Amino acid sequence: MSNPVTMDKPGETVLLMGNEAIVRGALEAGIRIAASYPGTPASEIGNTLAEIAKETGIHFEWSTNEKVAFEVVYGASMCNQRGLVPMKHVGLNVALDIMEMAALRGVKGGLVFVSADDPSQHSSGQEQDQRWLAKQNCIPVLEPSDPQDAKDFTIHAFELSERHKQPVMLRTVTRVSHMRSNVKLGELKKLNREAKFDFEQFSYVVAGFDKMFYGREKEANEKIARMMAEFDSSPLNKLVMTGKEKVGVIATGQTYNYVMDALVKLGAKEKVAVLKLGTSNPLPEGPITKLLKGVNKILVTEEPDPFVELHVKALAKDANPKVELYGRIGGKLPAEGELMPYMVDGVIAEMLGQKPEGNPRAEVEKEAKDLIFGRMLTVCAGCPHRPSIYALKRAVKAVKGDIHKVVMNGDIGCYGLAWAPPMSYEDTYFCMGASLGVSQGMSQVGIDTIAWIGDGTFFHAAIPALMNAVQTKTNIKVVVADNGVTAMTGFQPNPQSGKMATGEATKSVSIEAIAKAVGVEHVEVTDAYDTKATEAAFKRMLKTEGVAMVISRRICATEAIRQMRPKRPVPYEVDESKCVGCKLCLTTFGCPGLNFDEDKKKASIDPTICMGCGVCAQVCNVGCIHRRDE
C-alpha cells in the first residue's frame, strides 16, 4: 500500500500526522532534496521522506549530524533547488554555524528548516525555544496549529523563502508533530528546474569579497522589515473580532486549539476576540495593534517561552498602555513547559469573570499521585547495552575497588538510560558527544573517567574530541556501545550501517578504523552478549595508560527481531528446581523479561518479552536458566 503522503489526488482528505503533513507540503512545494538527523519529535519527517524518496524522485539522506544536513540542502539551494531540513530543536544548535551564514548570504532555491521544539522535555534534555535564534538571525518563523496548517504553512514557507531570498523556520512543538487529523491534499508539483550555481549571488570571485562579506547585516534587517509588512495581511494570521469584545486572546501555534476549546466550554465564542497567530517572527504589528486598541484584557498563549508576549507588551506601550496582559510573564500561566487545556480554561474564565467548569485533569492527577507510581525508564529486553554496563561495573570494581572511583560520563541515546536501576551506572549526561570532552577535563585535573557513548553519537559529534584526547595525551577511557543503528529515534541507519536512508547498500564506515586512524593505540572490539570476554576487555582498557577504547558490539535486539520476522528467537526459562531465589538476576541485571514470584521465592522469564539473548543465564550463579529447547 502506498503512503498517503504521495497520493496524487488533489482535493481528497486523508488522515496524517503533523510530521507527515510537513512532508506532503514539501512535495506540493516541489522540493528536490531533503536531509536530516533523527531526533524526536522530528524523526517521523525523515522516516517518511526515506520511505517515499525513491517513488517521488527526491534525494533524502540521514546526514551524519544536523550541521551537515543543513549544509547539504544549502548547497542545493545555491543551485536553485528547493530543499527541506527537519531536525529537533537541539539539533538546530548543532546546525547554528551554517544557519547563521545562510541567513546572511541568503538563498536561491527555497530553503525551509523545521525546528521541532519539545516543551516539557518529553524526549529532550531541555525545552529551548528556538524562536530566539530565529529573531537573532532575521529568520522568519511560521507556527502551524495542526496537520492541515503544517502542510499549508510548509508550502507558504518555500514561497516566502524564495520571495525574500531567506531561509525560513517552520517551528512545530511535540503536540503538532505527533497530532493526527484530516488534511486536504493539494497538487503535487515537479518544478524541474535546471541546477545552476548562482555565481553573482554566492561566488566571492565573481561577486567580489566586499559584496559577499560586508553589508549583509543591513540586507538581513531589510528583508525582515519587508516580511513584517507582508505578515500584516498574511492569511496565516487570522483576527476574528467584532469590536464589541472586551477580552482578546493571541493564540500562537497549537495553543490555538486549547483556546477555541475553552471558548466552546465557557460559551464565550461571541465574547472573546481571537488572533490566531501563525507568524511569530516577525510579528504582524497591524492586527496585534488593532486587537490591543479594541479590548481591555489580552491573554497570550504560546509554548514554552513568553516570546510573543514580550513583544506584545512592547507594542502595548504605544497602542494601549492600560490594557491588562495575561500570560507567562505575569504568572497567570506557568513560566515553563507545555500548556494544558485546564490552564487556558481557567485564565479565560477569570478574564470573563466566570467560574470554570473545574479542572478534572488536575484533580485526577492529584488522586493518581497517591495510587500509582511513575513508569520506570529502562532499556528493552535483550538490549546489548545492559550486559555492557553489567560487565563494565564488574570490571571497574575489580580494577579500581569501587565504581565511584571513576566518573562515568554518558551521552545521548538508549544507552543514556544506564543510570536507571538496577544498572545505576552513569553520572553525567549532557549533549551529543559531550562524554569525551568532559571526561578529558576531569582527567586533566586528576579524576579517572569513562566516556560512555553510542555508535551514532560517535559519528555525530565525538570524533573531534577523540582526536583532541590523542593530541593532548589525555588519559581517558572510551566505551562505544555499538548497536548498529540509531535506535532511540526509530532504527535509522548511521554511517556504519552499510545502507542509506532509502535502504540502498553503501560502504560501512568502521568505528575502530577511525579510532586507530586518529592515533588510539588500544582499541578492542567485543561481543556485548559475551559478558566474560567483555569484562576482560574492559579490565585491559582500564589498566592501559592514555586513550583506550572498547567497542561493545551487538545489534539492537529490537532491530534484530525486525530482521528475523516472521521468526522469533527461542526464549529462555528458569528451572524452578534449581532456582534458590537469590534475586541476583533482578538486582544486578534487571532485564524487563525477568519476574519474581514472592510466594514461591522463584524467578521466572516472560516468554513474550524474552529476546533470547541468553545473558541472564551468564549472570545466574546457580545455572538455573537455560534455553527452552535445551
Ligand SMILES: Cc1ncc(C[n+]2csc(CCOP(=O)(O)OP(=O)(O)O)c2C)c(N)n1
Contents of the next structure:
Amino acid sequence: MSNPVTMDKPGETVLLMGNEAIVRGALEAGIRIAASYPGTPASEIGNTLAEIAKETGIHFEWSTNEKVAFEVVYGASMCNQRGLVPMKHVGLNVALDIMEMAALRGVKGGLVFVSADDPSQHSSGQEQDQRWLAKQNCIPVLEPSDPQDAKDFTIHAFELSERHKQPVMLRTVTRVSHMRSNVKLGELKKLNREAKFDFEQFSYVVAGFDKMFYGREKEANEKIARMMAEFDSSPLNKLVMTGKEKVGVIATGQTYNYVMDALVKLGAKEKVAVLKLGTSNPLPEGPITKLLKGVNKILVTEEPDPFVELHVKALAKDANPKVELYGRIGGKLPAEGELMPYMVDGVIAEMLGQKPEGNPRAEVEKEAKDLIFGRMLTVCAGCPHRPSIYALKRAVKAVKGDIHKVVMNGDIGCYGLAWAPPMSYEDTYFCMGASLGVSQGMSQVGIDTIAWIGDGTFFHAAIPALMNAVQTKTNIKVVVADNGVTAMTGFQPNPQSGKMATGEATKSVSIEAIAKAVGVEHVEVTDAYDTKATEAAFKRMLKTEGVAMVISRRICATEAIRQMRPKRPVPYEVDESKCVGCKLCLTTFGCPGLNFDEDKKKASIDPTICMGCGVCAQVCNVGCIHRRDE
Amino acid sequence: MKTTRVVIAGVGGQGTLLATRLIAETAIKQGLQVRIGETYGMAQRGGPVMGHIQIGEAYSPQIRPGEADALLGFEIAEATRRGVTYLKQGGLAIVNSKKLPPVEVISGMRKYPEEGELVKLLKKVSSKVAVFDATKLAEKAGDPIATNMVMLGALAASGVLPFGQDEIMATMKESIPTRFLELNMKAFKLGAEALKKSKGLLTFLPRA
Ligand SMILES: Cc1ncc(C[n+]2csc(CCOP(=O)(O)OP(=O)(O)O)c2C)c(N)n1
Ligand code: SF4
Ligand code: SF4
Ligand code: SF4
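What's the form predicted in complex with the named molecule like, now that we've got the form predicted on its own?
To see the whole picture, the full complex is given below, headed by that same chain.
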C-alpha cells in the first residue's frame, strides 16, 4: 500500500498517527528542510521524515543533538525556506539557547518546532511542561487535539510563523503523538522558493549596541500582542455557547477529547459551554472573557501544569470575580500528571450537581496488583548491554572488593536499564551526558566513579565533559556501551553508524579516535559478547590512573535481528541431563530468554525469545548450554 | 451506530500494533470513524503494550474503565491486568494462554501466577472468558510470530467488530508483504476456527 503521508489524493481519508499527521501537514505547507534528534514521544515524526525525504525532495537529517537540529533549520529559514524541528520535550532544554535567539531575532521562512511533551512520563525522566519556555520567549503555542488537528495546525503554524516572522511551537502530548485516527488529506505543496540570504537587512547580526537588543525585546512583545488579537477569531479556537449555560469548560489541546466524551456520557452537551482551545499562548482573551462573563462555574482542562488556568484566573478578576474556578489549582484535578477520562467525568458531574462515579474498577484493580507482577523493564534477550554490565560488576568486585566502592553513574539509553534486576548495577541516572560530568565532581572530592554511557549519548552531549576531564586531570573511568545505533528511541543512526537518516552511506565518526584526539591515553575496545575479555579490559581500566576508557562494542541485538529478517538466529538450549539447577544463569545474568522449570528443577530457553548470543553459555559454570545446531 | 470498543493487551514484540492497525484500516475503508490510543513507551524492552480501539463516536483515545466490549489478550497476565480494568460486565475476553515471564520472575523475585487464578480474577468482571494457546496455533500455521494473526482471526470471528473476517482479510492482502501473506492468512483462519468451535462453551477453548 502506498504511504498515506505522501499520498497525492486531496480529500481522501486515511489512518494516520498524530506524529505522521504532523509530517503530512508540513508537506502540505511546503517545507524544504527538517532536522530532528530522536526521543519518545516525538521519534515517529523523524522516522516518517526519514522515510519520505528522498521521495519528496526535502532535506531531513537526524542531527547530533536538538540544538544542532534547531540551528540547521534556522539557517535555512534565514534563507527564506520553511523548516520543521521535531523533538522530545526535554530536547528543547538542549536547544533552548538557539530557540531564544530565534525568537528574539525573528525568522524569515516559516520555522515550526514540535515539543512532544510527555505528561505522566510514559517514557521520560521528567514531565516538564514546555509551554512555559515558549511564553518566556514570546513564542506562540498551538496545541492540537487529535491527528486531524495535528495536520491542520501544522499548516497554520507555518503560515503564522512566516506572517509574524516568529518561530512557532507546535505542542503535542503523548496521547496526541501516538493517537491514530481518520485524517482527511489536503493538497501537497512545493514552494520552490529561491534560497536567498538578506545581506542588506542585518537582521541577524549581533551588534554591540544595547539599543539594538532592547529593540528586539520590544519587537517580540509586539508580535505576541498582534497574535493575541488575531487568535480571538482564529479557527484554532472554537467557542460553543448559547448563553443559557451556567457551566463552562476551557478544554486545551488533547483534553478536549475527555471533555466531549464526558458531556456525551453525562448527557450534558446543552448544559455546558465549551471553548476548544488550540492556542495556549498567547491566550485568546476575547472568547475567554466572554465565557467567564456568561457562566457561574468554569473548568480548565490541560496537561500537565495549570498554564492556561493561571492566566484564566487573572482574567476572571476583571471579567467575573465571582466565578468558581475548577481545575488543578484548587485541587479538583490532580496537580500533576495526565488527566484520565474518568477524572474529567467526575469534575463536570460535580459542577452540574450530579454524583461523580470515580473509577468503578478500583477494587479489583487492587486485587490484580497483588496477584500480578509489575513487569519491570529490562534490556532485550541477547542485548549486548547485559553482558557488559555483568562483566563490569565482576571486574569492580575483583579490583575494589565491593561494588559499592565505586559510584556507578549511568546515562540515558537502553543501557540505563542497568538498574534492572538481576544486574541491579547503577547508582545515578540524570540526563543526556550527565554521567561524565557528575563523575568528575565526585572524583574531585575523593569518590571513585564509573561513567556508563551509550554511543548515541556520547555524541549528543559527552564530548565537552570528556575534554573537561582531560584538562582538569580528573580521575574518571568511562565505559562506552557501544551498540552502534540510538536504540532506545528506535534504532536511528548516529555519527558512527556510517549512514544518514535516509540510509545513504556516509563517513563513520570513531569514538576511540575522538577519545584519543582529546587526550585520553588509555582507550580499549572489546566485544561485549566476550565476557572474559571484557571483564579483563574493565580490570585494566580500573587500575589505570587518570582518564581511562573502555568501549564495549557489539551491535544492538534487536537491530541485528531487524537486519537479518526474515531469517532468525539459531537459538541456544539447555542440556537438561547436565543442568544442575543452580539458577546461576538466572540470578546473576537473567536474560529474558531463560526460564526455570520448578518441577524439573532445570533451566530452559524459550526459542521464540532467544537471540542466539551465546552469552548465557559463558555464564553457566557447568557448560550445559549450547547452540541448537551444535 | 453504537460505538465498538476493544482493548488489546500484550508485551512488546508480540505484534499487537499490527493487529490494531489492520482493524483500524478496515474500519476506515468501511467509512467508519476510528480512534486508537496506544501505550508502548518501552515496548522494545519487554514492557507492556496496550492498544485501545474505538470504532464509531469517540473522542478520547482511551477507553474508560469497564467500557470495553472485548479484550484481546496476547499474554495471560497482561490480559488479566487490563481486563479487570477495562472489560465491561459481560464483555468478551479472548486470551492467549502464553506466559511471558518478566524479569521479576526470571530472576526469582516473584512467581508467575497460576493460570487458574488469573482466569478467576478476570471472571470477576465477565464470565465470557475464552482462553486458548494461540501461539501453538501460530506454530501450526508455520511460525509463532503469527500469534497476532491468530488472535485477530479469533476477534474477527467473534462478531464484536462491526465488520467480519472477509473485510479484515481484504485489508491484510493490501498491507502485508506477499511473502508473509500466506502464513498470516493461515494463522488468521486457525484463530477464527478456534473461536467458532468454542461457541457455546466460551470458558475454555480447545487446546491446540
Ligand atoms: C535531551 C534528550 N533528547 C533525547 C532523549 C531521548 N533518548 C532517550 S535514550 C536516547 C539515546 C540512546 O542512545 P544510546 O546512547 O546510543 O543508547 P542505546 O539506547 O542505543 O543503548 C535518547 C536520544 C532524551 N532522553 N533527552
Ligand atoms: S533495543 Fe538493542 S540496545 Fe536496546 S535493550 Fe534491546 S538489544 Fe539492547
Ligand atoms: S547456570 Fe547452568 S547449571 Fe545452573 S541452572 Fe543455569 S543452565 Fe543449569
Ligand atoms: S543465548 Fe542465552 S543469553 Fe543469549 S539470547 Fe539466548 S538465552 Fe539469552
